[in-house]
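First comes one chain, alone, set out as structure tokens in the form predicted on its own.
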Amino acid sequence: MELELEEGWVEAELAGDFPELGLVHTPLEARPRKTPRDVKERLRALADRYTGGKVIHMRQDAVPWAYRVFSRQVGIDPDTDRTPVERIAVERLRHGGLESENLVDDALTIAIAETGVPVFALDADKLVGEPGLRPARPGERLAGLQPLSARQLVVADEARPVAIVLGEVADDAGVTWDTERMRLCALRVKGVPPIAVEEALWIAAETLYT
């Protein structure tokens, strides 16, 4: 399997404030489907490694810590709006495991839990041009419905915001059962080595091709 990793654009002012900020993405010829047994087993094994002690000390690890620092720098309280890897950890503690949903969500969960890097999937055929990073503009809404606060950081294509950075994906840009092509995306911030970002995308892609 080969992946064509691409660097998303970052609006100039944002790049000036955060020189190491980036969005790495790759096209994927994959469709959503039910999770096969071996991926469910991998999810269960991963949950077994997420002990209470690991979760408590996880935020001190270099990669999770880097996203916590970035969250605070852009006005997000990571103790209230948890980073993706911490959301997974809390879910594991609450439910006693990591529940399987579908192959796409499970692949993303595995990639995030294994690396700490936020990874998400977009429907490639719903994008207008290439995705990148910028602040929200006055009056913009996610999927035309959810208001975005001024200067809130978003992932956007050439037409509109398609996701909130470290948050949710727009309903009109996310993967559905009708999706035929995806674009996997990973957020890179200061303190996170490029190899970790690449690994997260590889893990997600490899799982989707299972």
The other form holds:
Amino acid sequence: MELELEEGWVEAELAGDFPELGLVHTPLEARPRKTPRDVKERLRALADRYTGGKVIHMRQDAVPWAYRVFSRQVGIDPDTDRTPVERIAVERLRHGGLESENLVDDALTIAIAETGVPVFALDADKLVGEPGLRPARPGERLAGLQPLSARQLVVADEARPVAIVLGEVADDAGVTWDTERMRLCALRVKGVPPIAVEEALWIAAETLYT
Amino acid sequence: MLLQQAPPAVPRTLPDERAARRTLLDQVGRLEGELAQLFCSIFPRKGFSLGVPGRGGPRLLSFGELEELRDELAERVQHARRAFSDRTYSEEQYRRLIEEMLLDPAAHKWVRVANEDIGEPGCKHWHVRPRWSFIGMLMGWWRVVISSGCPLAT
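Output block for the form predicted in complex with its partner chain, input the form predicted on its own:
Below is the whole assembly, all chains and molecules, this chain first.
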């Protein structure tokens, strides 16, 4: 399996505050489908590795800690709006396991839980140009509906915002059952080694090709 | 003779906030790290307030908002650290009390110390009670009864 990892653009104002912020993305010829049995088993095994003590101390581990810090720096309370890896860990404790949904969501869950790096998938055919990071512009909306607040941080293509940083993906850019090609994206912040970001994308891609 | 007043000095360039913003962001990051450490040290104790509300993010905060956030985090860290220090001092006193109760139960009649008092999870408690009820009270036969296990859920 070969992956072409590309570095997304970051608008100057944002890069000024966060020089190490980045969006690494890669195209993927994969379609959504039901989760195969071995991926379900992998998800189950992953859930077994989470314990209460591990989840409590997770915020001190280097990678989850880096995303907590970034969340705080951009005005998120990480105890209320949890980072993706902490969200997965808390869900695991609440439900007693990681529920399988479909191959795309499961692959992303595995990649995030294994590495702590937030990964998300976009429909490559719905993107206009390369994705990158920037503050929202006045009057912009996510998927043309949800208004974005001034200077809200978004993942955008050359035409519009396609996702909120550390948040939801727009309906008109996310992966659906009709998707034929995807673009996997991972957010890199200060304190996260590039290899962790690459590993997250590799894990997600490898799982999607299962 | 009137002296010609010099025009007020006007900076040719606007001051660059970038370095100051980065310093503030670093401070916010460090304080968030301290809060995370405190959270792990404090767990499983209850009654500590470590929350600092978000600022409607993710967004680029203004300089003033960053300063406000930094100050609020610093205050929260300081407050939590002091409260934690007070609590650990009190827990230490209770631990010493347990030792004294075990050494000399008769000097600590009816004293009861719970796990919560020494910062441990669970429902275990140490209770100085007389052996054989009233007979023990009359005879001065005191002992420490250690109870463990939480009551069954009803």
